[in-house]
Each structure stands twice: as C-alpha cells, then as structure tokens.
Partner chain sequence: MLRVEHLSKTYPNGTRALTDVSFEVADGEFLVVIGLSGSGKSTLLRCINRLIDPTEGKIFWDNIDITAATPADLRHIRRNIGMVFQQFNLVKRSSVMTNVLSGRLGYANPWLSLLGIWPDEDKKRAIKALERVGIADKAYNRADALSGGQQQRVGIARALMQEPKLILADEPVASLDPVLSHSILQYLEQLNKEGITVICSLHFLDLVHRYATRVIALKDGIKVFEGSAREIDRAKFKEIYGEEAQEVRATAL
Amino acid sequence: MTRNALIIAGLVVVYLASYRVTQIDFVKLISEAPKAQTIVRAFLTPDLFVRDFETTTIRVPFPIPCGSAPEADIVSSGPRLVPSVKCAAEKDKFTLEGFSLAPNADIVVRWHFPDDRVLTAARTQTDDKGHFSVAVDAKPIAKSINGVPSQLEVDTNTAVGGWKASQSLKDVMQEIFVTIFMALLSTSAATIIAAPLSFLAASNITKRGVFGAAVYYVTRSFFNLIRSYDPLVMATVFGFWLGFGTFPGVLALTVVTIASLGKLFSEAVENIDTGPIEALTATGSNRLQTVIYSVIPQIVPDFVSYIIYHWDINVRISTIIGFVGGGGIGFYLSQRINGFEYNKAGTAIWAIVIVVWAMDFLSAEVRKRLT
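In the form predicted on its own, let's see this chain only.
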C-alpha cells in the first residue's frame, strides 16, 4: 500500500514538474483564439482559382470653392460617383456616393489635384450591390487652379474572362511533384543499399561463428546509429554541406531510410520459415544458393510492402524537411507561412493532405494484395 502511494506521489510530482517546465498556459490558449480563427479561416479558404480584372478609374470634377471651375454633369447610370453637392467651400463636408461598382470591394477615394498630385480622401467598402457612401472634407489643398477643378476618383476592378488556376495552385502542383519524386528517389536508393545489408543484419543468415557474429553486430549497430538521427538533423547537415535545396533533402531522406528499411528487411528475413533453408542445406546447396532459392521468395512480399509504405512515409517527411531548406512543398509552405500568406499556405496544406491520403490508400491496397 505504501509502495503504491509513493509511486502515485512520484507520478504527481513528475507531471507537475512537466506542467511547469513546458509552460502550459490554457488562459493564453483561450485569449489568443481570435488570432487562431483568422489563421484557420485562411487555411480553409485556399488560393485555388482567380480571375483577371481590368482596373478602371472613375472621376468626378469637384470645384472648391464654388464658381472656381465648371461643375460636373452627373450621369444617371453605370459605374459612377455622385457627390451630395456639385461644389463646396473650403473645409465644408459633403457626402460622396458610388453606384454600380464592384460588390464587397475595398474602395480608396482620392483627390486628384490639377497638378497631378494625388491624396487619399477616404477608405470604405462597397456593399453587395456595389454601393458606398462616405463623408469627405473639401480640403483647401484641393481648390481649383486657373479654372481647373480637382477631381474625386476611385479605381474599380471589372472581371475579365473566366476562372483559371491561380499562380499559387500552379506553384503548389509543381512543388508537390518535386516532393513525390524526392521521396521516390530516396526510397529507391535506400532500398538498393538496405536490401543487401539487411541479410548481414539477420541473425539466422549471418550470425554464425566469430566473423559472422561480428558482421551481424556491426551492421545492426550501423542501422541503430543512423536511425537515431532525425531527418531534420540530417537535412540540416547536408544543407550546410551542399547548400539548401532538393538534393540535400534527397540525401537526408536516403540516409535515414537506409537504416529504417534495413531494420525492417532484416526482421523480415529473420521471420522466414526455416523449412526450405534446411531442405536446401541438406541437399548440399551453398549459402548463396540457399538465400536465392529459399529466402528471397519468402521475403519479396514483405520487402515490397515495406518499400511502398516507406515511400508514403518519406512523402510526409520530405514535407517536414522542407522547413529547413530541404526543397519541395515543405519549403514552399514555410515561405508562405513566414510571409503571412495563409491562403497560399492553405493551398499547400490541402495538396499535402490529398497526396498523403492517396499514398496511404495506394500503399494499403498494395499491401493487401501482397498478403
């Protein structure tokens, strides 16, 4: 009873220390929720399709003071600006309305002076019908010069043509294929190296005699040593060595995959049925013949399954190592996040989700058919 109480007390102390060391702050988690909502909303609305827009500037002359220049003839249809008065004295206030403009658009109202200088007068937004109304000051700086009035102007964007793939979507498609090919090359290269090494790390094949035991332990130690390094660490090392890009990323994935596949392959070799081996040995077959005719036929399904599964894993890992300059979609994603371009980052995230889902489905189907 006392022992159990001490164990529980020890666990409580450990978890309390963990809570303090990790600086968990649930209050901040709640208080910063609006910021998270903005980011999540941007991720859920990826930049996929765009339309070309033609920018048109709409102007209306506005004499200051009255009588200093001709007044504007206000049109009654189409995109237009309509001031509440056709002229005003200096420092007077009036209302400017816009009609038939782009709906739900940000609008910048500017003074365009006779000497071509420009000054922002107000900022507003159109409603769903393309209308806005804003109060404007008749600034003394905007008074008429030599009978030429200043003009109030806004830019309007009119959609031209249909929807098309955004530049972000094009970039993401290119980088996601780079990521897939990075994973493919690294997995293939690692398989070529790990497959023969796995036989050296299989106790039922190599661990015979002093020399065989030495080879077995050296190979196993090599696999364990390489597996202890995270792909991010390897990508950083190769990045400082060769410069950041896809090639260091492929090398980092290859090295880590050699160790991982080597361990999986060796365990598959150790779990084979020993019956065929004993039968071939009894007939006088040598070690190489035994491996070719009794071991390889048994391990091929497992090897293929592990290779496809690791390709799936490497697609996800290559996304992560992109954050340290390993190339591919991960590097693109890190750039967009660092630039606060969350909609474009959302495009990359959704592409990663789709590819990972497809790779997982493919690897599961292949493993199902091989087992």
Given for the second form:
Amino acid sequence: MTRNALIIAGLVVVYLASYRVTQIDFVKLISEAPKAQTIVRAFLTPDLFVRDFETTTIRVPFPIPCGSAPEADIVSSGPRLVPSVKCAAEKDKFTLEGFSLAPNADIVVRWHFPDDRVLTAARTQTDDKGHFSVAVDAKPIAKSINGVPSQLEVDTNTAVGGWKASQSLKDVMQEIFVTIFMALLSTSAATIIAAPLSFLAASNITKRGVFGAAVYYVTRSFFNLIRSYDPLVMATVFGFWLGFGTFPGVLALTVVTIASLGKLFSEAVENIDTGPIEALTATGSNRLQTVIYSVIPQIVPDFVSYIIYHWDINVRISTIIGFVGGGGIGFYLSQRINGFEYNKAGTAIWAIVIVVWAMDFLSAEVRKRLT
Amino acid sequence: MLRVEHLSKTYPNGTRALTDVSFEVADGEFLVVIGLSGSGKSTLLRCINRLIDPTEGKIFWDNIDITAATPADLRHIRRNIGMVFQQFNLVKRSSVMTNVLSGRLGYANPWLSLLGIWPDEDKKRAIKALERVGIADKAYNRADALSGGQQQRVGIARALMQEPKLILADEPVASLDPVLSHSILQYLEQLNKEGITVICSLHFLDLVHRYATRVIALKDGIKVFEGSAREIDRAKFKEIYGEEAQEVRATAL
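Form predicted on its own done; form predicted in complex with the partner chain now:
Below: every chain and molecule of the assembly, starting with the one above.
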C-alpha cells in the first residue's frame, strides 16, 4: 500500500514539474488565437497561378448640365462605369458604380475635363467581384465645353492571357522532386549497405562461435550507435563538412537510414523459419546456397516493404533536414518563412502534404500486395 | 551400413539428450526409432547427418567416419542422406518446383544455382520425383498453397533429388491427420523396397508394427530396446512410454 502511495506521489511530483518547465499557458492559447489567423490564412491560400495584367483606363462621358453634350451609350458587360443618372445639373449628387474591375483594388475616380486636365473625384475600393459604388458631386468645373462633356475615369488592371503557374509553384515543383530524389537516393544507398550488414547483425545467421558472436555484437553496436544520432544532427555535421546543400542532406539521410534499415532487416532475418535452412543444409548445399534458397525468399517481401516505407519516411525527414540547410523543399520552405512570404510557404506546404499523402498511399498499396 | 558407436550429446545448456547410444543399421533396413517427445530421437537423427555435432562417440557410414568429416567431406556425405521433417521444412513462398530442385543443391554448379539456373536434366528429375509422389500437377504452385500431406510429399520429392542411399525421417507423419500417415509412410516403404535404407522416428504402435523391419527405443537419451517390431507388445510399449501412456491408434486404412 505505502509503496503504491509513494509511486503515485512520485508521479504527481514529476508531472507537476513537467507542467511548470514546459510553461503551459492555456489562456494564452485561446486569447492569442487571432494572431495565428494571418499565417494560417496565408498557408491556406497558396501562391499557385498568376495572370499577366495590363492597366487600362475606363471612361464614361457625363454631360453637365443635361443636354450640353451627347449622353453615354449604355454598356452592360465588361469592365465599365455606370452613373446612377445619365447627366446632372451643376452641384447635383449622384452615385457612380463600377463593374468587372480588378477585385480588392484601390480605385481613384477622376474627372477628365475636355481640356485634358484631370481632377480626383473620389477614392474607394472594389469588392471581391470587382464592383464599387461611390458618391460623386457634379462639380461646376466639370461642365461641358462647346458640346464636349467631361468624362469620369478609373484605372484598372485587366488580365491578359490565361492563367499560368506562378514562379513559386514552379520552384516548389522543382524542389519537391529534388526532395523525392534525395529520399530515393539515400534509401537506395542505405539498402545496398544495410542489406549485407543486416545478415551480420542477425543472431541466427552470424552468432556462431567466438568470431561470429564478435561480428554480431560489433554490427549491432554500430547500428545502435548511428541510430542514436538524430537526422538533424547528422545533417548539421555533414553541412559543416561539405557546405550546405542537397549532397550533405542525402549523406545524412543515408547514414540514418542504414542504421534504421539495418536493424529492421536483421530482425526480419532473425524471424525467418529456420526449418528450410536445416533442410537445405541436410541436402549438402553450401552456406551461400542455403542462404539464397532458404533465407532470401523468406525475407524479400519484408525487405521491400521496409525499403518503400523508408523512402516514404525519408521524404518527410528530408523536408525537415532542409530547414538546417539540407536542400530540397524544406530549404525552400524555411527561406520563404524567414522572408515572411507566407503564401509562397503555403505553396510548399501543400506540395509536401500532397507528396507525403501520395507516398503513404503508394507504400501502403505496395506493401498490401507483398504477402 | 551405418554404425553408431557410444554416441552422446550434451547441449551447451547442460541438457543430456543422448547417452552412450550404439547400434547398427544394415543396408536396406527400415529402422524405426520410438520414444517419448524429448527422449532424444530427433537429436539422434540429426547427429547422423551432423546437423547436430555429437559430444562423444562415432558414426561410421560404409567405414567413413562421419563425425570426423571435414566441412567439404561432410557436404559430400550429406548429399547421399535425404531427410524428411515433421514440419516439412519447405520454403513456403517458393514454388514446389524450386523446393524440389533445392534438394539437388549439393550436386549443382554452385554459381549457376545461386542465379537460379538449373540444367534441364535436373528439372526433368524434379518432375519425375514429383510424379513419384503423385503431385506433378502442383509443380508451379506456391508450397504453402498445398495441404499438409501434399507438402510432406514435396519433402520426400526433395529428398529423392539427392538420389539418397539413406533417408532420415524425423516424425514424418506427426503433423498430419492420422488418415494421411499411411499414404506418406507407403512412399517411404516403397523407396525402402527399392534399396534405400530408412531410419524413421514414429509414435504410433500400429505404424511401427506395419512398417518397421527393426526397432530401437530411446528413453531419456538411453537406448532401452533394440529388436524386431514384433517383440514390441503392449507391455513393452508401456515400459518405453511410461505407465500413464495410452496408446492412440492411427486409423487403419
């Protein structure tokens, strides 16, 4: 009883201490939530496609007073300005609406006098649909001269040509493939090294006699030793060694993957059915033949499954490695975040999400087929 | 002729599996080894082809000392000794054909066999071996797609590939339905009649009576009986297997 009470008391102390050192602050978590909005919104609206724009000026003639000049024709489509009245007397007020202009843009409405002088009439903004509505005074200065009316005009950007991939989408596409290839290369290199080593680290194959046991323990310890270093530490080491870039990233991934695959492979080798080994040894086949005919068929599906799984894992890790200068999409992402270009960062984040999801799906499908 | 002299085996963990076992097997015999589980039957069979190295004693086969053979000699000796296992010991993912061909590895060109290249002659031999055990139509199935009885027949076909002079059968029917026991043992009996010596461990008294030309019994690693199958009656059987033992009859065909 007292022992259980002591254990519980001990656990309470440990959790209280961890609560304090991690400075948990739920109040702040809720109250500061709006700050997250900006960045989340930017991430959710990635920079994907752009169009080229051209600034054009849209005008509508407006006779002051009425009858002093021909009235404007009614236009009902395209970027256009529509006054609430077709003409007005001096000092009258009317409403000017604009349609199909650039959305969410600042708008300056100007009077363009018959003598080509210009005067600002109003300032406003267009809404999501490129529409605005603003009150305008029919100023005496804007009256028609010799049958020529003043015009109301706005500048707007209009799209030219179709949508095309933005520069950041192009960059992200390139970097994501760099990342996939980094993961592919490091996984392949690690497989080539880990597969033979794994047999040395499998107790049922190697651990025979003093020499065998020594080889077994040395290989095991080697795997455990390099496994205890995080990929980030490895990437930093290789980064200092070779300068930052994709090559040190690949090397860091390879080393980490050798340890991880080596351990998984050796466990797969240890879990095989030893019956066939015994049977083939009894037929008088040599050791290599026995391994090829009884061990290999049993481990190939496991090995392939682990390799694909690690490719998938390495795509994710290489993203993180990029943050410490390992190249690929992670490096691009860290650069954009450091430069406050959150929409571009959003493009990278979406690309990572899609690729990780696809790799996960692919590796699950392939592994399902390997039984 | 196989001669076992004062054979003892103590495992590294101290288990004494065999103590001073001696016997002889003449060519063409069907020797059955009986005894409780753990009495040393499997250890005895595995000492003969040195899957297990005996601690003491010698085994001579045609006056060659198996216990003193070098690794290369041992492989040559093993080629002539087929082995059939209780758990069949097939590579489950490989095809029946590959499993049978692997019985020929001791004869095959080491390098070509590593690449999975087999001479036509060996492939024909494999089909013939499968025909002998009546499952040539399953040659390209995966081994684990076969029933237990069929898998054991693949095991026999694999042993046949060695063109053995001796077959060691370690409880070949213990993992099978009793009704299948006879069908498997009849194949071994047939091979025995063709001149292959068979050493087989068995559990069922009626199977012992039916197939053995001679019997030895082990109890706690010590040979407690050697004689003809007929000499083993109920009383003797109880003596070997202990008082509590109840004989279970394998269903007769």
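Residue numbers count along the first chain shown, from 1. Rigid core: the largest C-alpha set superposing within 1.5 Å between the two forms. Computed from a prediction, not measured in an experiment: that's the story for all the values here.
Participant: If one rigid part turns against another between the two forms, which of Val109, Gly239, Ile39, Phe53 falls at the hinge?
Facilitator: Looking at Val109, Gly239, Ile39, Phe53, only one falls at a hinge: Phe53.
Participant: Report the rigid-body rotation angle of the smaller part versus the larger between the two forms, as an integer number of degrees.
Facilitator: Rotation of the smaller rigid body relative to the larger: 44 degrees.
Participant: Once you lay the two forms on top of each other by their rigid core, how far has the C-alpha of Thr156 moved between the two forms, in Å?
Facilitator: Core-aligned C-alpha shift comes out at 4.4 Å.
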